[in-house]
Every structure is written in structure tokens, then in C-alpha cells.
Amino acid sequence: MTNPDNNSSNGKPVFPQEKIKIACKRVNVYYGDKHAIRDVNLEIGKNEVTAFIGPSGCGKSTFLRCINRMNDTIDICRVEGEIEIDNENIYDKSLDVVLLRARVGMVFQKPNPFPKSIYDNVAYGPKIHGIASTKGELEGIVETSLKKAGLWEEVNDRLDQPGTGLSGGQQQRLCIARAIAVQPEIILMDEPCSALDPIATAKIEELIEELKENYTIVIVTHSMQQAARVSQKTAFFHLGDLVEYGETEDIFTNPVNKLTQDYITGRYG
């Protein structure tokens, strides 16, 4: 449950144990000598959308990348503390990082489809992880994933065409389909709409609302309006600290911390 000396106790949700999907305990992140994330404690509930907000450089994307160990790819980056998914510490030395990243999918800021066909973009992960044993199973996974990503109707007659030929919004939904195809439990989204127009953004937001029925979603966003629209919980980061965490409505209408209030009302950021 909640930690009494948690530095983010202001409005911190207390989940019953069975509702906790991700539990972060005293997480610190360093880039060389720079202390980028300081002593963060945070619990994220199952089948909810949690938004990370805060000014540029506050550590929200860095913290997000801790949840699937993407920071491991940066030589000078060091992560301390514990992050548990379903009570298993993902920083345990015996953990298979490849399997972790299948459980924790990621969608990046800029759509990044592989230079392959639409079909092969989605089929790649299930092939690598041995999820489909027959061609028919693989085709079923591709169709289901594209349907879940709201893209099937738009592309089902051109699956052999390059994914890179789709519009920006379609490419981002293809990347979501690709993430879903390996049957993850968690989907991380790092500003997934920042490169998209308002219509494509609205489609992704509708999709997030649908996906939370089956996945735990954590989204980093610069748009406070987006956080307010899509998330149930919001975490506000500032200069590497988790300042406040709570129900999204409370964070936006009745923040406890003055720093949060100043950011929400546009006094800085």
C-alpha cells in the first residue's frame, strides 16, 4: 500500500493491493552525475490511464522509460530503487528484458513504423516471440490488433503496402497495433499525439479510452487538456520530483501543492 514517508503523498491514490499493476518505490535516476529523478514513489492501477505531466525536462519521459527499462540502452544512465509489475521487481538481475518489453509495449512521440508492409509491421512481434504457431493464427492476430487500433477498416485491402505510406495518424495507430500484437499488459505512450493534427489526435484519444478496458496505460503528455480528457490519474513532475499525484479531476480543479496550481494555471511551463 502507500508509503507513509512518500514524497508524493499529496493526493496520492491508495489502491487495494489487487488493483495495483505497477508499484514504484524510491526510484532514482542518474545520467552520469546528473540526478534526473529523485526518490519517486508511485502506484499505478490496473486498467486505468495515468498521465504524467510537467514542464519540459522535468523527468516525466525519463520516468516512463524506467517502466520497460528503455533507459538500459543509455550507457550513462543508472536507475536505483524498485519498480514492480504484479509484485515482480523488473530490475531483478534474473529478469529477461526482452520478455519484459513484450509485456510493456511502447508508443513513441514520432510514429516509427518499420520499413515493411502494414501486415509485416504487426506480424513482426508475434513471429519473434513465437506467439503464433500457424499462418492462420498470425493472420488472426494481425486483424485483431489492427481492429483494436481502429485501423482495420482503413487498411484491410492494402496490407501488403508499406506502413510508411500511411498518414501520420494512421502510422501512429499502426504502431499501437504493433504494440498490441505481442499481447502486452501495459502500454506506455510518450507524447503519442505531439506530431499529429487535431483530427488524428482525437482518434488516438478515443482509442486510448477503448484500450484501457484491456490494458494499463501510462501516457506522457505536454497537453494538460489531453491529460484531463483521457486519464483517470495524473502525476505532476517538476525538476525530477513527483510533486503531486491524484485523481485527474482533483489535480486540475483542486491541486494541493502550489507548484501544481501554478503549472495548471499557466504561470510557468
Given for the second form:
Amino acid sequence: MTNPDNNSSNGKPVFPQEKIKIACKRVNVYYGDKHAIRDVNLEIGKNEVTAFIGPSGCGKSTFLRCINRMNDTIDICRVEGEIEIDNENIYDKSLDVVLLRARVGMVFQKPNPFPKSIYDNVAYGPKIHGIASTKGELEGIVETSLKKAGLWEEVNDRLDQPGTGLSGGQQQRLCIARAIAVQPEIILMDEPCSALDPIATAKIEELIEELKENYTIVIVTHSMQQAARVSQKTAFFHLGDLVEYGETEDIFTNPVNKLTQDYITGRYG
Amino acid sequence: MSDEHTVKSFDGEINRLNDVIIEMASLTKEQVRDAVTVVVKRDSELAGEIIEKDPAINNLELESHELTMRLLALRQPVAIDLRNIVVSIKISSDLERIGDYAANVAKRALVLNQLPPVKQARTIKNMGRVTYDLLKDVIDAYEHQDVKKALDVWHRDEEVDDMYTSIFRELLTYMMEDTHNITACTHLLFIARNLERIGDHATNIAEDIHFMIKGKPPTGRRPMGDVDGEFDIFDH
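Structure of the form predicted together with its partner chain, given the form predicted on its own:
To see the whole picture, the full complex is given below, headed by that same chain.
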């Protein structure tokens, strides 16, 4: 296999229309003069975990951040093309970005709880989005979100303690609970386990597995084993190109592209 | 494998595994060649050597399994590396079985050598040569990562199966003609069966090579001789 042209992954894998949650069409991203993402076409399936892998600087995080318009916050960044969530272009001028970010939650590499209590960390989003109308309702959301994030058992007796006092793994699960609390449809995770130990990592991976029942998850990871363990689809990026996209199983047993093979087998230098 | 891993010791371990498989393969190949020679030339001394050498093949199989376990546990191989390592497990057990069949041929030849020579032993020679060639070619295909050659072996196994069926029929007629032939012919029949099984294992190896390189088994029906057609004889 030779280096593919930019459109080699167009339409692969093909989902039936009703299974597509996110459809990216000819997406290009520029940081000033730097062309960071080149003509990426990619469809992401509903209630699936999709992993983005690739060497540092390949554009996988940049691409992830396009999905909830986080790149809007960077002045020199310019995004072209279309990204549709449920057939609606999220770059449409009439779209409310704040609402979009409630629909598309995000979890970052380093756990970043607010310097507030555990309770307030989770309650903040529902409060400002007006999701809960009564105190009781809000308490219910906090409890459910913490339960879904697998943290409830560990923190239910100290909800008034600062979130920053938790262990790294617990903080990350708190951030996931915070993301879930605003009832998103999609959760973006940018290397969510890179600062965690193996046990905390395993808990997050188990959580991802459970969350995919209700959410569509896109995860950027540097750990190929993690991508193999948690995702159903894997996309390999290289120098801003989407080189290969397919079933995770196929990518890790029999990748089509030589670049993909070299990268995942540790021959990339 | 064409390109090197960033971690050189990974290459070292994979190469070591492939070397063990190749060493095992060339030893097995010699055993099969010698086993056929033993039958044709009634060489009991060589038969003894074959039987003595068989444990060496078994030991290499164990060594390959240890290397495989180590690679799987420590390197978490994927894609071509994973296929290479998994296929090594399969090929090593095929080679080990081939070694057993060669030793079995030698054991039966030792008995045959105590009996008066039977001229039918010569028909075994042809079958032995064809089987040996299959094995030699499939081992070549493994060493040189040659899918075309592996596929060629895959298609040629039918020839061995057909020879087996024809030898079976031939030996039956000799046994019917003169009951004194029964002991020798029975041993020859088992020898032919062993050779036919060696051909089958060579075909398995050919499929594994295809899978290792292409990531999928060869397509189409596996060519099969009418080995079980032998039972027709009892029906008539």
C-alpha cells in the first residue's frame, strides 16, 4: 500500500443513515498558515466508541475539538467544511455554541474539577442550563450522574468536600459526572487516562464501556492498547490526513495501509 | 519482515522465534527425506537415527512456544506482528506432527526390514518424493514470505491424496492375492497414510503463510483428493 490520497477513507466504514451520529464532510482546519487537518471525511456511529489514534501533532485532538467547536476559542484557528450532528450542521451561524457544548460534553487529559465542592462540580451545569427546576431535582441529577460515573459509592458521604481533594482517577470520574449532568448526547475524551494509574485507567475504561449504551463517545488516546480495548471504530491520523478508518478489530489485526501498520506495530520513527 | 521496530529488542525476539521455526522446519524436512530413504533402501541404521532425532523437534516446539508466550505477554503485538506470532504457534505444531509421522514411518520401516522385500515399496518412493517436495516448498515459502509458492503447495496437496488412494488400492490387491503379504502391506499402508498426513500438514502451513502475509485465509475450496474413496472398495 502506498501513501493514500486524502480522500481514501471517504465514507468508510459505511453506516446506515440512522446509525450516523456525527458526519464530517471535507473538514479542513488551519492554524494561521498551517494546514492542520486536510479534507477529512468521517462518519461516527451512534452509541459507539470511536478512537482517534496517531503520532503527536497528527491532528487528532484538533479534529476532536472541532466536534464541539472548541477551536472557536483559538483566534488563529479556521475550520472549513461541515460537521453535522443528527443532520444539523454545527458550524451553521444560527447555532448556539453554548447549547452545542451542552450536547457535546468534553473530558480532558488532566482532570480539571472546579475549585468547588464535589456536589457543586456536578450541579453547576444543570443549574446554569436550567435543567433542574427544584433543589430535589438537582440533587437527583447529581446522584444519578455520580452513579453513572461510578463515583457515587466513593463520595456520597462527602459531597461538600472540594472536588480537588479527590485522587486523580476520582477527579477524572468527577469530570465525567460533570459532563454527564447536562445530559449530553456525545462525550469527547482527549486522552482521559494519560494522567492516571492502571487501576484508575481500568475504571475509566469500564465506565466508557457502560456509557456507550447511552452516549456516543469519541476518544483520543496515545495508548493503542486502550484504543483496541475500548473502541468499536478506530481512525488513524497522520500529518493532518485521515489515513485509515475502520473496525477496531480490523485496524489492529489487518490494517490496509502501510502507515497504519508501521504506527501500530511500533515501526514508526 | 521488511522494516525494523523502533524498539530493536522486539525485532530480536521475533527474529529468534522465526529462526526457531526455520530450524524446526529444516530438521523436519530432513527427517521426512530420511524416512522415505529408509523405506526405499531398507536402511535400519538411518531409521534408528530418525527415531533418536525426533525429540529434538519436540524440544524446538517447546522453545517456540516459550518465545511466543513471552512476545504476547511483553510486547502486545498487533497486525502483522500478531499474525506472525500466532501463525508460529500453528506452524510449530504442524511441524511437530510431521516429525512424529516421519518417526512413525521409520519405526514401521524397521519392522519391514525384518520381512522379505516387497516390490511395492517402490511405489512409496514416488509418493515420498512428492510429499517431500511439498514440504520443502512450503518451508521455502515461509522463509521467503512467498504467498505464491504457498498457494502452489496448497493446490498440489491433491496429488499426494490421489497417490495415497492409488497405493491403498494397489496394496489391497496384493493382500488379496497372497495372505503372506498382509503384514508387510499393512505397514506400507500405514506408511503411505503417514505421508498423506504429512501432505495435509504442509497444506495447513501453506494456509497459515497466506494468513500471515495477507491477513486472511486463501479463498476458494481447499483442493482435496478422494482419500476416503478407499471405503468404496468395501462396498463392492
